[in-house]
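Heads up, the chain below is alone and in the form predicted on its own; it's given as structure tokens.
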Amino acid sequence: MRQFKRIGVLTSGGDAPGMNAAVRGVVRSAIAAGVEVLGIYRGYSGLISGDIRPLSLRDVSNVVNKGGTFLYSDRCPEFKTEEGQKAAIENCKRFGIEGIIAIGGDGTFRGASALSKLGIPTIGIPATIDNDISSTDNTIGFDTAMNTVIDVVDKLRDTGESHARCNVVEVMGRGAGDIALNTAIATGATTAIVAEFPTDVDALLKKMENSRALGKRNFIVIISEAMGSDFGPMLNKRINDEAQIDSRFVRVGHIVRGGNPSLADRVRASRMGIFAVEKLLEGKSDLVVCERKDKLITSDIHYALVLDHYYKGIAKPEDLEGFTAEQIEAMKAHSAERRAHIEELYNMGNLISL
């Protein structure tokens, strides 16, 4: 086991509710192990510029319930350069940082892997509302984002029922339809439209017309932003013009990123923060924490990034070089399991909706 005197913690990329709870878990578990913790503000930008300050037990009081990240975040193209990485390593030496916990998405993990290869042991924690990191079942912020969508849609349904109206609601999720699929089921939406499955708009309009004939007054259609910015307004117009149902388009946008984290995200973030510190103090590096069937495990960051590409169908042959046949087969099996889960949600939503 490697002996650490001081480690750093940062949040990077898009903010996600629960990031503060993860930082709290890191700080308190590290200090309990006799290790000092420095907060690296503004992600990799702060590591390059030296925006680094000590974090005490009291510095992470009353943050577990707050959204966003009190360490702030930034997207840092400079860190992708040799000069930026050199500056970051120099600041690690200057501040005595012997290891780092990096909280964020896939871009954050690429940065963490770079640090590990440059001699600073680093562990990544998955935090993104989109739940689009394939190596983990759930990411920090995903549950809160879904609950925020539910709250918005429930309010829209109230006015939709009053006026016999449809609301076409576009939700965030980047390239993944996880938020849209789950919230469509939870809100009783007519359908979820996601990039993972083909959409028959004519059939949807017919379904809505039939439901209206059966006495249904309000409709909710939830769309993943992966469908493109023009899809929602186009569908909304067709519902108005062709189905003859008064319809309004709502783009929820960054509201989904904010708000106090849910119980699930507070607990998940705390567990992941503590687990990441344990692995770092064991001398592990270049790993990402993953939740699989409610258990925490670690995955090699490079493997996790390639697995993500494999699942999304964008892996190139050269990406798989260096992996054993067994590892590639494991990627295939994991991707198939994840796709089956998404398909189950999609079919379930369509089965019980009107």
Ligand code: F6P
The other form holds:
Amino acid sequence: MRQFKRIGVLTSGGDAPGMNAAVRGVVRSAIAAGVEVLGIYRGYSGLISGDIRPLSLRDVSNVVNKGGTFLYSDRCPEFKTEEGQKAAIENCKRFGIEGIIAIGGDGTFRGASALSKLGIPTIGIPATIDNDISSTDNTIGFDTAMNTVIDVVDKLRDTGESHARCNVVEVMGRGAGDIALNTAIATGATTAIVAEFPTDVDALLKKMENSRALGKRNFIVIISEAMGSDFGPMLNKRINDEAQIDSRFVRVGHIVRGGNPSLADRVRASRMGIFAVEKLLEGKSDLVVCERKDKLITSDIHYALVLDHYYKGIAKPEDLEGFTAEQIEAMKAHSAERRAHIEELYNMGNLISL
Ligand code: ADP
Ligand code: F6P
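Just the form predicted on its own so far, so send over the form predicted in complex with 6-O-phosphono-beta-D-fructofuranose (F6P).
After this comes the whole thing, all chains and molecules, with the earlier chain placed first.
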């Protein structure tokens, strides 16, 4: 088995609470295995420019509880180019980086896969508040983001109840309605409106009017960012004008990307960080860490990215070329299971709301 002397760790793409805990897991477990760790700052931008410094055991003290990422993050279009990747590989040689743990979303994994193919073994760790990486049940940051949403909505509920108002609350989730679906249940919202399910606004307005007639004072309607930026203000106007319920539109935005990570995210991130190092040191590469029914497994990055497209119904026939019939069956089964899960959340939320 290959003996690693030095590996690198980076955070990239949209930040997510718990990224720091993952970096700490990587650094502490690698050092425990006798491997040095270099922090690559600003994601792939830092790998290209050489913004790389050693991380000691003490450098990751007091970060497990912090939101954001102390390694900073970046979107780096240059890394998608051959020249960018060449510069990154040269820096890997210059700094003696023999393997990389890349923490981020699907774009970050595409970058990780490119590095693997260029000879730098790389393992991805899923971190994004959206939970839109279909190969894992949970991504780092998702739980914290949802807890922040319920905190915000509980506050809106207080003032909504005082004034007999509705709040239409838009939450992040460009690639998935998971935040909206879960937080709608947890906040007792009238409904969650997400891109995954068709919306009958007329029926919603009727439901709200009926509930108001039964004496309901305040309403919460959670909508997912994926509905588009005009949808929330439009719905808010219709609730005011047609249902005659005083309503305010609130876009929670980046607030949910910050804040101290929840217990679940701290544990998940630490566990994934340790697991990723284990896999890298075992000689594995081009893999992403996935949580399935509370167990950590790895998935080939290409498989995970195609599975994601398959689940979202955007996989092209040529994307499936090269996969065995069993692998395609597994994608189908996994997608059906995930779809059933969000359907259950959607129906449950509607059933018990007014
Ligand atoms: P996320 O990782 O949250 O999905 P992005 O999609 O912005 O965020 O991707 C993060 C970074 O990953 C990009 O800025 C780019 O540097 C790198 N990346 C994305 N796609 C590719 C690709 N196809 N090839 C190489 N690198 C990529
Ligand atoms: O992917 C996470 C996410 O927060 C999305 O929900 C949102 O659309 C996007 O990132 C915003 O990204 P930024 O403002 O960092 O470009």
